Amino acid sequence: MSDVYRIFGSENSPYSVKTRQYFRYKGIPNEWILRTGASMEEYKKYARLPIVPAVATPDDEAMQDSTPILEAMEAKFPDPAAQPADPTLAFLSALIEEFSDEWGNKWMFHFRWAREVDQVSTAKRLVGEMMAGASEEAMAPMVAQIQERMVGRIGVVGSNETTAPIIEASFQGGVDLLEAHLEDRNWLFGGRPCFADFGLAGQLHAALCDPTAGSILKQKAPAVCAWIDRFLEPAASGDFETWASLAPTLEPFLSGPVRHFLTWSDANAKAIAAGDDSLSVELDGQTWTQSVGGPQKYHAKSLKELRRKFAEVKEVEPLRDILAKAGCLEWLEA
């Protein structure tokens, strides 16, 4: 029996680069199977929802979802961690990979599908993608096809003509915070990447692919550019830092970006359960307003999860006080 992992994603999905990056940094033998349609049959065995990334076990088992993935993986396959040890900094990192996956989902998308120039980007490359040697004029209609298919569905994020300024401005405002925070590091944590560097520049490799927000992080945050190209081959230069010495430059994107999105999904949480159509949240003063329902269903999912596991380290006094400093802990206390 082979002990290959295979994983089926695209290079413009941001979950599938986060996996496959993972994959590679922990040594796991894998084989990178580009969703196309000479794949899509055998993708189809093992895809319980028609997303990306899914896996097949060399038990030729199927997984999806890509925290949960790397979560296995990463209690199969110890060496070299990928978590902090010290509770602390395992259960931040946890946090900065849910908000990747959630909010920073949300930098992405929105950058992607708001404007004309990005939407034919995407769409390009997409169909380049699945029908790869094809003529420019026979993928055509696919590019139309997908471009007014992903611009009809950007609202799933919460992008709408409300909270599109509060997304850039929180996109600007984290990669700035990013920028400081990376210049005198390789990693989010110190000298080695985890579970918050495979989920974030996960995203932001994808957002520097496209026009846009690309040309953003080129002009403004050489830094962050330089460990989304580490992230392409990641290795370990030294250990995980303390949190005296990250303080300086991660507290405030905790308390910011990270904030916002606890805020955020704790109201979605709130008007799911209440059966209600939209939801309204201030985010310092700005009111992100949004359609409920589809996928914000799975984002209360989300949260119960990180609540869970914040639970299991709620005594632990030094995240309490961070998380408390932050604005973060009474919404994964609710």
Ligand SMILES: N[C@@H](CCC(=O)N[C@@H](CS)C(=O)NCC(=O)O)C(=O)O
The other form holds:
Amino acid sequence: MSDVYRIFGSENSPYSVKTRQYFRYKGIPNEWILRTGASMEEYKKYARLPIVPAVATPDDEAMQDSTPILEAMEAKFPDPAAQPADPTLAFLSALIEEFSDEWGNKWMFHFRWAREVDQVSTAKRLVGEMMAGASEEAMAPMVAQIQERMVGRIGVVGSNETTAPIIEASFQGGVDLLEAHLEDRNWLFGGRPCFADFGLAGQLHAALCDPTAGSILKQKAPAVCAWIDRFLEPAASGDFETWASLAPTLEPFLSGPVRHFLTWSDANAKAIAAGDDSLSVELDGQTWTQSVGGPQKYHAKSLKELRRKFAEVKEVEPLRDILAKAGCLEWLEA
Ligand SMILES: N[C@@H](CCC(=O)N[C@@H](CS)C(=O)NCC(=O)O)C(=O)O
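Next block: the form predicted in complex with the named molecule, after the form predicted on its own:
In what comes next, the whole complex appears, and the chain from above leads the way.
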């Protein structure tokens, strides 16, 4: 029987590329299958939800949702470890992975669909993948259709007139912090990649491929761009560092963008629980207001899951101290 995992995905999907690069780093036998017209029927056999990635296991089981996929694979294929053994660092890596999937995705998705230049470029790349080899003329109606549909969906990540400046400032500030952190190291936690790298580089790789976010990254963040390049051929160059050596540049990332994400996520979960149709939350003096609907239920579920993971390590004193100092603890204990 084959031992190959088949990953159905898209080069333009941050979660697909995150998952594929994780499999490649781990050396888990895998086949990358673009979701196109030709593979659609096969993809549908495994996609419970109409999203990518979808993974077909060698036993012909289906897997979806990148975080549980990575966790299941990590348990099955422990070497090389893609999570630090130290429980404090392992939780911080999981926290940054979650931040990336949720808040890093707001950065990427907002820039991808807010401006005409990015809308057209992305729609062309998506259609080019689906209809490889077709002429520009043949693709044009589908490009226009995707552009229209996705622009209408920008609110799904909470992007609107009031939040757009907050998202853009968060991206700019977050990238500056990452640039400082990655200046002297290959990976977020030292000499080897972990879940945090796959999650965050997945989102920022997609951002780098887009005109506006890509030009910001190229202009001011050479170390971040080099890290994204490494993510495309991930390899260990040393060991994980200790918190003492990571803290000077990683702590500001936790106490800035990650704290904002948790503050928002808590407000989102409360709005869902109360059955509200909008949420409003203060992020350091800036008011974030968005509508709340079906897609936000997923975020509430994933906050619950993050809190479940935290409950398992909540007695670990060094972790509590780090999270308390970064203003993150209260949101994880809620
Ligand atoms: N939580 C999921 C999110 C996956 C997701 O949102 N995928 C997007 C692409 S990045 C998608 O498939 N959207 C619908 C589509 O492209 O048809 C994961 O981590 O795998």
